[in-house]
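The data below hold one chain only, encoded as structure tokens and taken in the form predicted alone.
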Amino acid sequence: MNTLRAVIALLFFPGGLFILFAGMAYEWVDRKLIARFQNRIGPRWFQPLADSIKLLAKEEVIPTDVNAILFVVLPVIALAGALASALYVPIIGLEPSYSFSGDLIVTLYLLSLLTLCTGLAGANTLDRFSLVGATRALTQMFSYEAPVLLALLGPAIVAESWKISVISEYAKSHWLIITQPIGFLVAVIGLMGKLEMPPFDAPEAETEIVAGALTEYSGRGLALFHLGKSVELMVGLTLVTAFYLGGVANPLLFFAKTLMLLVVVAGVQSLLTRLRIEQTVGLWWRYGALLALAQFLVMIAYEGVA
């Protein structure tokens, strides 16, 4: 009786398939966003759902050349990464599944294996498509990891703990965004360039290289990085509202937070075109970090001041 409930514990309050629906959901609510910014229908409700069912439901061909173990397990691992980052955010509101003083840290590396996974995958084939897309991948994510991380730092400078529950609790009474607004929007533009959003998604750009390191992927694999996509917004948004937006001391909150950042997210991918990848890497690695370094300069020395 204890396992079942265990079981049913881990998948379901919150667990791993609500919050692979609520990453589907996600997903819906800022494609949605986007068509109606910019004067289109957009998908239906289940369109997230029904994509990832008829992706699992199609054949896997690996191709030839390739490193058949990795094809097949790179999407299994992006997807796990996702998925365990989520034990320790407050998703909807309650308490984190599972807590460690560090735990910020290990959420951040597990934030990040979804595009680590992603590049590796693209070099793993021939396809010259898929090897640009790989390459352009990697280089984002370089580029995106510290300044993202300097971010994310700032809450817990100032919370005085790398625990992600003790820092959402200092910010339930504390908007960070206030006295940290350049680490907000750090913290913002970097979850967009991770995630390879729009105007970032030169690492996947259709018109140029298909579908860029996923060019050969299709069936199971294809749908697990697509749903470990949907996750990651989902715990990268529940991150950015928990340390900037006041907290999330319940789910009505959680919702009204995440979606409301979730449609500043949407309204930039609308109004802005792709960048070339050497603006996407170049500008943001040197000012993109840059700012946050001088925003731990400023709070220094307001600390040193008081």
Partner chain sequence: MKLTTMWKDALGSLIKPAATQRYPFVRREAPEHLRGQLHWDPSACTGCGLCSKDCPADALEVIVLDKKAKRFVMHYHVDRCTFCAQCVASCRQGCLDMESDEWELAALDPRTFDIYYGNEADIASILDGSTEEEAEPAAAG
Given for the second form:
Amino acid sequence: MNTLRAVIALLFFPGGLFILFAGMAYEWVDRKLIARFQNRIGPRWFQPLADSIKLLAKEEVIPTDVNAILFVVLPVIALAGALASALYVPIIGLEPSYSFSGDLIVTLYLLSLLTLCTGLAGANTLDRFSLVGATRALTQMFSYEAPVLLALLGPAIVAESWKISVISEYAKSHWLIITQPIGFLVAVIGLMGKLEMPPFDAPEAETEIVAGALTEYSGRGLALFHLGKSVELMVGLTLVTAFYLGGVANPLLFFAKTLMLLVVVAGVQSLLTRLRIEQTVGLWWRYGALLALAQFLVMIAYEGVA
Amino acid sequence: MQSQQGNKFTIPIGPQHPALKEPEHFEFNVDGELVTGASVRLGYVHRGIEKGTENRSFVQSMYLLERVCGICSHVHATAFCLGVERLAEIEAPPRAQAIRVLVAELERIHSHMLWLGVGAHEAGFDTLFMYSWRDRETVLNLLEDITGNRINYSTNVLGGVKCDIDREQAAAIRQGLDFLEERTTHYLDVVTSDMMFLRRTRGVGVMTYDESQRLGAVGPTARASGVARDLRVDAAYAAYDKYPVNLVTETAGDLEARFVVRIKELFESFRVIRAVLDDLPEGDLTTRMPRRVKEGDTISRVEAPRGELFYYIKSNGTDTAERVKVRTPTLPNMASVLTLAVGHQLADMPMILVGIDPCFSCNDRMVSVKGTLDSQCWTWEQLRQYGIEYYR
Amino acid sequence: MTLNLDKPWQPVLDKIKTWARINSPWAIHFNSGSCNGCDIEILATLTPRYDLERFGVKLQGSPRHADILICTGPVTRQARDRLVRIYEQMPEPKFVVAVGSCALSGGVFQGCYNVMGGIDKVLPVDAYIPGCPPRPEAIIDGLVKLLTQLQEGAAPEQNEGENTSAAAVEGAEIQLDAQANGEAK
Amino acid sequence: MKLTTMWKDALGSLIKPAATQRYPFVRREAPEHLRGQLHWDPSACTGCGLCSKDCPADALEVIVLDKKAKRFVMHYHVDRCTFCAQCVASCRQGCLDMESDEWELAALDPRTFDIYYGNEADIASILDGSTEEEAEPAAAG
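Switch from the form predicted alone, shown above, to the form predicted in complex with the partner chain and output its structure.
Zooming out: every chain and molecule, the one shown earlier first.
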């Protein structure tokens, strides 16, 4: 029955369909919250679904002079990376479907795949906005990846394991947001950077470079990138909640926690002005990385004393 | 127009670009994220309005000229009306002049709030954009209530105005102004103290006093650099001598100063509108206007929300103007964008561009720089031919 | 893409497609010579007072992402080619909405030497919204009328798609930047 | 310098209802002086044609069939109209009226923008008599 279980886990729950729909639901909540913060009504509940179906059914224009195979495959890899990462995290507070020691590192790299693919996709098309967008996306990735890794390793160190399930089990009894507030902040902001949300949306800043790396994508490719992003939003929220906000719990409570986190994220998105790319990098390396490191030192010193 | 060319990577902005709601083609040479050169190609919105006035009567021309620009439509019509009225040696009744001032100031409010929102949108601060546009609806509602249309009010007729202000409308305006004043105070706080927003505006696109004089900047852009020039004060037209305006200037010359100048001008507008409502002269709305205008030529200048608007009108004694020349405020300001752009980040380009409050539909006039074209009278066919060749 | 109409699930698929299209019209806006009165009214429809996001409308920057081309203003000689190129860059199915009197017929600019007339001189227009400028409510009204028509008659829309797809392929073959601005000077 | 300045607005609007009007479902009453579709009252018209002469966009045509019998037909092009109300100001008889709340003029078919006002029989005679002449502008507009 192992095979059947694997198929179900991959296609329906928690991978595959479930995570796609859940991701779209989170995306809707995000958009709706931003709209409410801006005193508007905002999109209807099925908006991300309609957007995705419409894009999938739309003509896909493949520009000439691009590597057509890369152009088609990159969005698939991006979505696959995001979907695969869902298998290792405690979606809606349930035990992860698969688990092995060191899966935290694998998950983080799977999550980076989306940005990498976006960057490659942008560099693949010859459009100038895409090129600038790709450069910015990769620059931003190099700036937030290290601090975020440090931030997520904080819980790993106190839990003395690299396994997501063990860390979230440990976090159940320790609200790490209290002991490691800086790590929490860096992780949340890092998640926003990963998803290129405002104020870290310089790689796809509409008023400067149209749609960044995805300017040339239409139809299916765009839909897959969008879906990948919404899946990553869900996975990222789950990860941060599991690590910092009291670990896995019953699904309802866990869901409520992720929603609370989403409110904070949406608030930050609507209240802050976009940073220039050099300001983003400066922010991460000057403050993010240093603060996370400082927290490490304090933690290690504390452990040494205790 | 060009400033410093290099053979680097070129980023085109426009004709279709989300930062610009109007088509205009800018090219920025960049070295990484740093802009090393900028050039612009104008003329996408060139429609041939000045020539168009030559086969329209004065009445028709007024509506054509009102549509030079949709945002500052009233000032265009006012400038034309004041000029033609001067040629015809009549004067609009005082009540009409006061209503012109009132609508012009309401329009200034709508234009500045629009700009505040667009500026915030370019910086990626959509919440400010949404709120300022939400509040802008208040003034648009007032305009719709008074004149019958939200934009392109068509308030003016030659010799007066069409719409009157009754007591109910006056009360509605006062009420709207109270709300707007409260919100504007809040926005002044936002643009001067929001840390993240200031990171994008403070010290960006600095134009010193000397530079603004050299580049010939006008309007709020120049006033943000300390140039105390405002036609409403210097050469009061319509009823501005009766309702004096105070000059607003800032000295920093950066984007923040431009935001502050425009927001402070809003307070001035509120004050002027209240003064007009308090002391609205009684009387007729129009005087009789002859269809044929006496021979002669005149210059008419008004202060548009973006700066000095200049009209030259020549009549040959018929009901059609022989020549109308328009100089709009965006054209002199455009030079400053190209100069300021060099040395800034690519991310600042939309902000610097929008900082002058560009209005390309105003901007795209045919200008003959001294010596480039023979000075002669061009016929409609010649112009069309020139247009076809130029745009090929 | 060939449609095999024998498949029993085809009608259901078509219905889902139509539903998605109607509920997610992404728009791109191009001003081909307007006085920008209409432009700001289109922008105003996105702001809290009117909030077109209620209907799923998003203003996109790239023609590749858009379904609806919202045109304002009469077509000037210089903007004509850019307008056509933007239309060609949009993926199928695509619709054109002309906003404002000038976009419908040239309006006050009829007879100016650099104006070619309304949008439908250059592109096939699906919905016309008169007004100078139309109120934001009128723009919403026009969009809703267009979407209602799509819901009722998917057939004419498909025909149109076939007609214009040849042009789209041609457009794709030319090396195009995302924006119609790589023009030679 | 504050980190954010608009949080009060944002949080407040979570509680307050949105500023959005439910337009196509709920129709707000148009302001009194709103300039909508033009209407023509033939009773006082003298057929002077000042309205069409002053129209900046050639949106009006007064077709005089019989001046003595006061048989006029007004041909109104909505798609050209700029809603400036100059015709209303120009008309000395006060036949024209633009203050209407008919502003939902959007259409999918441009042919609906050609509007004829007047006696039905007169309109029919014009449409029959001048199909050839009218054909071109109708197709273009």
